[in-house]
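Only one chain comes next, encoded as structure tokens, the form predicted alone.
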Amino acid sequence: MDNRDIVVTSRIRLARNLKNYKFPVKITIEEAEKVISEVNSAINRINLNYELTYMKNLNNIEKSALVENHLISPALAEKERAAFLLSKDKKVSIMLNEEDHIRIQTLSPGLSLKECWDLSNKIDDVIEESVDYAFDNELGYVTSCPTNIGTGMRASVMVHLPALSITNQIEKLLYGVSQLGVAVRGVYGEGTKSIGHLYQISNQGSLGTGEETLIEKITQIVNQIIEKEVKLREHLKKNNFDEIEDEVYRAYGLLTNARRMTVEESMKLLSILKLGKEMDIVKLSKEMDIYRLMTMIQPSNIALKTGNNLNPKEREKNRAEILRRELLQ
């Protein structure tokens, strides 16, 4: 089984602040604009061709869709004096004036924290050549939140754990992981819940430990989680095949026939279908990316695609149409 079946994405986020500016929570409009201008100039200096977008120029649906696509944080979406730079391939997002002046985020499929770190580090070096970071020789990078002081790095992976959930072992596992200094969060980060059996696993602090050590720690823990999920999938296929097969095909039947579907129900059913595809229970096209479909059917992505501010019933109908079209093509 490919690790990408379980680890959907990896992400590295670096928090940085400029030396001679107040933190974003206290920053003036003029200072906020200067921060954006300085970082944008630093990126443009080597012609990276990232697109700069000001949050004040986006409507609520556009902001929410960016959050649903994991391109910006929920916190940035609420800021008026903020902006972000986005690479053409959408692997790099540089959030400006969120909780810190700079949040460099790199995303990549599968368990690829090292690759994300290498890219984040390069972008960080580019910016630091043009600006002065707030840095303490003993503490490291100075950040708005004390838990980010040190490396300023958050290494996280999005994992899909349906077998652990079905067998009621997920809470025990996640509690054990939390005792190792690792945070477990929902799909959209801190303060959000898990939907579709998706969880974010990340380091809790960044002080006193180097970046590569933190990455190695998260990687080892995630590999242990992968091993447990794989063993449970094998156990279910061997000992509970009829029940799992029935659940997978019930999910497929609803997803391909329902005329209305809530986001919660569709995420749960897509999670089961993803499990069935990876366990070779149901035959779907190799090109069928169920995680991509999970993102497509989120509320603001639907509204953005249709160009309409749909009411809940209209959105449920539209969601069901998308699911039928994508799964029956």
Second form
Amino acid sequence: MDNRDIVVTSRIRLARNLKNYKFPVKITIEEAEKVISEVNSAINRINLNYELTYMKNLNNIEKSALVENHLISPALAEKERAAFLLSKDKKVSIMLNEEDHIRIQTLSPGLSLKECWDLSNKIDDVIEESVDYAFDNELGYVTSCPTNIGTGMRASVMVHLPALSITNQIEKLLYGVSQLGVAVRGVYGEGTKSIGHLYQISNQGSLGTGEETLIEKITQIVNQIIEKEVKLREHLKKNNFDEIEDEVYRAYGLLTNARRMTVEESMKLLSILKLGKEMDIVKLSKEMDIYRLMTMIQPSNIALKTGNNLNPKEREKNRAEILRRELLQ
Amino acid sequence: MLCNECGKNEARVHVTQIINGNKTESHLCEECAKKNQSVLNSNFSMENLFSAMLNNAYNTSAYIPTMTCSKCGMTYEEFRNTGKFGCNNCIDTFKQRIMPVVKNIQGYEAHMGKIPKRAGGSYRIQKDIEKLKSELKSAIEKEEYENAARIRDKIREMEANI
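Moving from the form predicted alone, what structure would you give for the form predicted together with the partner chain?
Below is the whole assembly, all chains and molecules, this chain first.
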């Protein structure tokens, strides 16, 4: 089994502010404009593969589809004076005038925090060549919120843990992990109740520990979680094969036959199908990316494709159609 | 059980708070709980926690906040409520007052890690020198004298440049 089966994506976010402008809670319209144009020209001096988008030019559907695809944060979507620079490959998103002037976010598949950090670090250097950062010798990078001060870094890993979830071991594991200074939350849904068994694991503190040390720590914790999930899958295969096989084929049956699907139900079933694929219970084409399907069936992604003309019931029909089309192709 | 706040309605929201080891329980009706948003807010993010801790740290005394940031006009009161700095200068204005809470929530009180090339300036060089000095020490301990001499020369060169 590939680690990428369990770790969906890794993400590094760096928070930075410019010394000479007031921070977003106090910023003026003119200053906000200057932040955007300064960072935009700093990036474009080196690399022309970034596209600048102003939040005020997007409608609500476009904004929430970007949030569903993890390209911008929910907080950015709500800010009128905000903008973001997105790289062509969509791996880097530089959010401007969110809670901080600059938030550099790099995304990459699998457990790859180190690669994300190297890329973020480089982009950070490029920007700093032409702007003045707010930096305090004692407290490090100055952020709007003191909880991000220091490195300004948040390292997060999105993991898919169906075996630990269906055997009710997840709560215990997540509690244990949270004792190590690491935050865990469900990716979709509220709190630790996650639909689709997707969880985000990230560092809590940002002060007093260097970036690479922190990345090393999160990577170690995630590796331990992967090991637990893998062992449990092996155990299930050996001892509960009939039950698991039945669950997987029921999920497949519903996903490929139902005529209406809610997000919650699709996510639950897709998660089981993903598990079945990775345990070689059900044969799906190798290229079938179930996580991509999970994103495609989110409400705003559907609304964006269908021009937002559908009511909720029609959207459920459309969702079922997408699932049948993608899975039966 | 009746609501602790109004004493009229049935209590439906039960809250247990543990602050510095002191446990307090409150039982509220939905109406009173709604009034007290922080009670209903189940999102215990770091940001919310920080603002709550700032409030707790100073609510107890008869302390009157009068500090104001000279650059952006952020008052201490405002900062306490939002938990967010208004500009680069706020950190100097409020540093002394917030350090205990920062230390409490972050677990540390000094930055480790990346120092920006330009904004870090001579501080970055100082940090590099510190690092080299500890390398020098361990080189001497290991009796790697050639290596030690090279590090020593590098330190001299860097110190001359500050």
